[in-house]
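In the form predicted alone, a lone chain appears below as structure tokens.
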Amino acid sequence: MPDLIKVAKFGGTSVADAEAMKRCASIIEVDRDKRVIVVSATSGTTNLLSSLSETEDPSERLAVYRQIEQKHLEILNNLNSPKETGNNLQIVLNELREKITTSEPYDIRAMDELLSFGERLSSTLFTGLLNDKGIDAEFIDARDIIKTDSEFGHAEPLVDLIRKKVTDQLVPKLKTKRVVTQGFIGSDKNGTTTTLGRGGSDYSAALLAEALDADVLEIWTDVNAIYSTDPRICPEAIPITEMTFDEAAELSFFGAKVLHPATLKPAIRKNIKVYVGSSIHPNQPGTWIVKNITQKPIIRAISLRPEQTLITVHSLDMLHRHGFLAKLFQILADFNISVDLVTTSEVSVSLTIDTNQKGMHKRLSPEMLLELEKIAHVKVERELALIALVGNNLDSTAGVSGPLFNLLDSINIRMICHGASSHNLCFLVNESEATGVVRKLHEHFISKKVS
């Protein structure tokens, strides 16, 4: 093995087309120690293979597939790559053209397989890629390795197989080769194909640097590091060169989107360091994110996650009675509903539910609110925006409150979660007022702090 080992996952806009690629096997080229190397699908890839379960027409189904052959011949030629990667291409378009000529509805099952194929197919043409450049690169299909239950959809990776399947298949190759793999998809027990989630591909590679006990894990995408908000919002946002892992969580979990929320607790167990940075620009400086660090501010970033929904049941069967927020909670995990924020009074409970997430509207049927309402009162409030002010020490540390209210006098504030964590102080605010809340608050806890 190699004294150092760095996990290099790309992105798709890091792949989203030849010259994109071309960068990316720049960067891997001039550091050895990039051993392992995880791709996302090009860019819209995966929108388009989605788009296959909209339809069960075969006519529609062939359109969708023929954008994805153009597009991956396109890169294919523009690399000028050797005639054994356009055979290996064209190996996985025809198997996915056979999946698609069907006119039965793909379930949940079916879909993973077919959502697959984007990062089988610009694998395939990122291992041609680093080959033609002299990089000895062999590519190793993620599904023997990583293996997961089968809740197909969102599989869960199973930690103690994959470092197995790590130890036996990846760790002989890493002596004298370079890896490249795919992010986002695994395999059950039986051999079916499952997914992690979209944006599975951070998670993949984080996974894998965990079996590895690698030293770094390197993200790569279309921005320059994480920013103290989203610099589309705010100009004024700045990169932050190093962070906590703890910051780095919070952040992620409440709507950062340059990393996936799970990325982070593989590396978290084995401490290892994680690096972003930028595919497009490799010498600007990214963002560290390690265990420790000297400079904790009380404000480090500010972030802001969309389309928020707020369930408030009220009972008097509350005041005084055990066992209400049992039933309450049971009937949401009938559901599969997942709650991020709690508060609660005597006989109110309000509680926050992420319809940012696919399939979530779906879970928040009348049936599920039919079933709440058989032991409280039920208000539901939608197009709500949950804003988390994410930094250090939020629970014990004086005047922070007074001043975020303060600028937040004219604004319907519907909910605040403040002391649960020390990272991070929360709350919801109508979606239409949430970029301009943000704006001021950057302005006031970071800006100033800054100039």
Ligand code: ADP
Given for the second form:
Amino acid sequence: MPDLIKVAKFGGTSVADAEAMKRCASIIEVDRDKRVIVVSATSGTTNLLSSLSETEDPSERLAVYRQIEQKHLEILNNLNSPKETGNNLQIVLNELREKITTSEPYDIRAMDELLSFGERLSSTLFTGLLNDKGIDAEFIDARDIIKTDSEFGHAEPLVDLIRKKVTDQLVPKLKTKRVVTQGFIGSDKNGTTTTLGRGGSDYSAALLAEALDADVLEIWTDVNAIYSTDPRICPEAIPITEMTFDEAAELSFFGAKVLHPATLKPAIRKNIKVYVGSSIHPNQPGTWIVKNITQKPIIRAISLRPEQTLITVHSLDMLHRHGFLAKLFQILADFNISVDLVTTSEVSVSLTIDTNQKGMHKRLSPEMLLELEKIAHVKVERELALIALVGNNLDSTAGVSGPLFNLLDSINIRMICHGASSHNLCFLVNESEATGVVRKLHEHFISKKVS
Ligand code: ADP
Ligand code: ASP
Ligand code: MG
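What about the form predicted together with the ligand, after the form predicted alone?
Let's see the whole complex now, leading with the same chain.
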């Protein structure tokens, strides 16, 4: 067995084409501790597969298949892969083609099965590439290991069962070889394919790291590091060299796409260090996420989550009565709606719902609103964005809210949540104003502090 066990996950852009895959293979080659390799679908493939749900026309479905086929055959050719890899890829492609030649509408269960092909194709190519390079790597189907409940589209992992599968099936192999598997996909107790939600490969890698008691979880992506805000929306964003689990967990929960929101949960449970780095520039310093560090700024980073909906319910019944909130949350629970932020006044409650989440628009149905209207007057505001300042001791530090309100004096802030966590202060603004707000806050709270 090697001295350390590292689980390394490579995201969609990192395996987008033959050149990108070769870069990842080199990262693996130079470090024999990277024992478990988790790959995402090639960039854009999950979106293509997802578009299959939008049409029942067999020829349109076939056109989607053709694009996916062409993309993967091109990688195969550009890698000069041996025949065996070509055969393995063809088996998966044939299976996909068979699955799409139906004009039935796809339900959410069928969609999970279809979505799984993205990771199955990329991992087939990538295993072939590693073996071709002389790295002894075995392809493992993640659905045999990542066991989940049957919530198709955003399944919940069954951690104890995953540990057992890892101990029985993965650990013995790791003594002599590396293992390549897929992110994002798993299976329920009937063996039916499930997915962990979009961007879920980070979470898969973290679950495997937890079950293996790994020393390090590595997330190789298309940015050098985790930045003080999304570098795509704010060019002044600064790379973070070190941050705590708590900070990173809040940042991903509040919208930083660089990590799936649940990634830190397994890492925190087992105190596994997480490294985020670029597969394009692997020698550039990335971000280390650890349990504790000495330098804990008040504001470390700013996140933005678009497509938020604010529901405000107003009822005089709330006044000096008990049970109203219980009724309200029961209705939301009955419709499987999870709430992020809540504020209340004497006679009204405002709450936010992440309509960016798959399926949430559907769940926010007229029937659900009708139920709410039975107990209160209901107002729904859409196209809002949630902005979070993420850092430390925000609940006990003076001097943040003053400048914040000054900076945003011309902006309509729809809701503020502050105090529940020492790691965040968040608020809602109109989606159209959100990037401007993030840039302004970044300049004041982060750029100025480091210059
Ligand atoms: P992968 O395919 O490797 O999983 P993702 O696209 O899911 O990559 O995540 C990387 C992207 O996350 C970056 O390209 C960047 O635009 C976005 N992002 C959002 N917030 C941040 C942040 N604070 N730091 C770095 N990247 C961020
Ligand atoms: N391929 C999946 C997606 O695009 C999972 C991932 O990339 O993490 O959402
Ligand atoms: Mg991702």
